[in-house]
Amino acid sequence: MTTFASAQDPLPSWNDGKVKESIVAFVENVTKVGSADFVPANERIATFDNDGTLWAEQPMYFQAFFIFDRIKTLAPQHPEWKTKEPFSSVLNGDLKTALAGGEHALLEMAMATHAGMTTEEFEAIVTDWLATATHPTTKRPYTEMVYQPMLELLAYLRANDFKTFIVSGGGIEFMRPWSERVYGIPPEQVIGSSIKTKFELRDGKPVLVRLPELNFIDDKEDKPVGINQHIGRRPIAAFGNSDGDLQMLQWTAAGSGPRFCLYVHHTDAEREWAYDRESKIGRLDKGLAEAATKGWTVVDMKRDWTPIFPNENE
């Protein structure tokens, strides 16, 4: 049952309960002086993904759909791509056989359709995409996929001398153009997977252009090495939503002092979806049983968001 918040309510989009009270008490342990559990503010890491815990990720990554638009608008320089997979199925608007090569089959389509260009080329083409691009289900602007109760906590951990950090599989390049507008983190917090770069005079002009190689995926057991690559900090606090994040979750936890592991479970098939063990995107089934042993805070977004995406009433 919703509980109308209070106007000191700085989550008010969250239901009143035990995952509420688990992230407030946490947040005053840790900011409390002379608490035992008193974090110095200059600590205070908290790192986030992104596909499926900041934005939705179904039916598809939303990455993936840029590729697939960018694979559309550079099929005349590429004839090639007619009879070339997975390129050809993408053409063809047979998504699922493009796809069918899984990983893989993503990154060839990633390293053909985001290199060759500058990074200031890269920015301006995600932007602009970002500003037209309406999600195939609910006809939203991705930008708008968002989670209303994860901005409000991200607004409530900065409010408290949190750092707060994206770290998604998702491309690094892709996300920094917008994260800080949509999120309020800037593109130096967000960490994400990378193709390499290198330095070119380009008409006198010093620039980089992105290379069609891979730099480093920033998933699963490499999260946590982009986190120290990047923060040079452990996190005291970690949120995800799939087995992806797990590792994440597991080196925040076995830090000292007092630590905060949360995973939203998509658990709406009406608002937004339902999906976890079984699920080819976002698949939760290792993480749920962690959290379980390790008594980490678990959402049901059912339960416990309302609303889910901004100005979901309107």
Given for the second form:
Protein chains: 2
Amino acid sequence: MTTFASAQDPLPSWNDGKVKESIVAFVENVTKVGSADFVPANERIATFDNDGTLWAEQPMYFQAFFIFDRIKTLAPQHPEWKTKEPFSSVLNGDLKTALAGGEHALLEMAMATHAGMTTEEFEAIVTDWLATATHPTTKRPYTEMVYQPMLELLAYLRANDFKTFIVSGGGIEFMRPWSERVYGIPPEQVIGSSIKTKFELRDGKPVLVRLPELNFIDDKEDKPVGINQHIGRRPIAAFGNSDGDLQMLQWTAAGSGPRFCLYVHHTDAEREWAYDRESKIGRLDKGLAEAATKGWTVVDMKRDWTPIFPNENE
Amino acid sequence: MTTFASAQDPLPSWNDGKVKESIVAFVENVTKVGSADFVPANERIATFDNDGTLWAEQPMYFQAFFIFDRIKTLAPQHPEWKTKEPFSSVLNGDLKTALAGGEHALLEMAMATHAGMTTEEFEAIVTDWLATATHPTTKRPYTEMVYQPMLELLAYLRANDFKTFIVSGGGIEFMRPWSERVYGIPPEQVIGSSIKTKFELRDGKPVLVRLPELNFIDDKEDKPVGINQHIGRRPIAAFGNSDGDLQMLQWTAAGSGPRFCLYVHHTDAEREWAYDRESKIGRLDKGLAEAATKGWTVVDMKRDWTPIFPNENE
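Form predicted on its own done; form predicted in complex with a further copy of the same chain now:
Below, the chain from earlier opens the complete complex, with every other chain and molecule after it.
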């Protein structure tokens, strides 16, 4: 497959081998007019998890860092947080204790920091934060902690008339302010977790106010629910990295005609992180077993990707 | 404006006049590179109500006829319906009594007929019904009760790189099986009311089961909520016909830069129906007043449209 190394290679950051071959073979198969597996352009739906699939997710979800920074910023308006967990631990810099309460603690902190403002105000808060925040170990902006090979894959699929969607457990309004700039995925193709909003007229001007009330958690069994709610048809290709993506891949695989499911396996402790079955974040256990059984494509980051991040060698 | 009558006219079913002029002026204004009001293609979002805006809604919402037909079809499996309102009245052909319970009765009937099957099964039920069902007075298939001028408007906007969305109080899964074929609007650009669904593995095969539990009513104050949830950015143009669309138009109009809001006013009792302030279905009262105050475009169907329906004169 030396053609991959040509100037025409749409996936230059993917090393030659069976993984890259499986991607190109699928795309060529469904786009070739007259092929038995031809799929019309309007049905070429591809869904991508975000955390751990399009950008990194260690040492914890990047949105958690956003939440911690918001707690620090808002602390002067919340004197009660000084003595109230999990907030007090965040303010004392003890993130381990802050997160000891698990999902519940994280949700409580998310509600306290993501609600109470209008949708436009929240968008500005996210945009401002991303402009200056940096990753704790790499010191790079979070939007540069995206995977270069996946950026190429998104562009390659779109060049072949696929419509690319994000389907993430992360906050839908946390991703939309930058998904188009960074991934080329417009806000209307971002699906994520959400809180409820309420329409109000303020001095005659309509606003949507963000409420501290859960609307939807876009994870596990609810990823296909979110896909059906937003897209209304089944993807023909799905990309994930954890057990939280397994039902999305199952739902995608179960359609008729050609299907492509891919897991990103984090295997490069040197350039990124190495984790799977035992990880608290992005656990990949059942998914790895099912991928082997069903013949899904599994990316070995260490073997298949070079580089991992944009401008990695600068 | 004689140019409208040329072979190049993208809106041949719109009579010349200020309404047609306002549409064309807006589109030319936002698409002209270098214009102060130029809007990039990715921000050209246009939202359309469905009932009464893209297709007719008299003598009652077409989805209500679907519900009644489903009740008749399912009656053998529900012997209790013979003596239970509102079902018994439907089975006796007394729709007026069946609907005397208002929204609550309609919702109860919707739940009884729209839940309990998989999403794929429901799609097949809708598709099969539309293939044979006809409107009670015109005897035409419901998908031919769409407005020819609006079909041209949708195509005209898309030819100018607008992305067209439906934002309807009707059922999202009731519209998606035919919106692409009839309107050129793909399922992922349909927003509507919905019930909850649940992911299940049946004999190892994943399905989404429709539950008799409300998820979202996409009407009035919740139309901007639905728009934000699905699209994540504000439309620059919005089209409706009733007070149920008012908040969508307000939300659209309140953005910065050029905005276009249009109400379809049902004024043609001969070719369609004439109704506004006093109508139970599609009431247009507050919206008509606000349109006058804010200078929104108001279509007078009798004056501005010829024909109203496709193949009207055949």
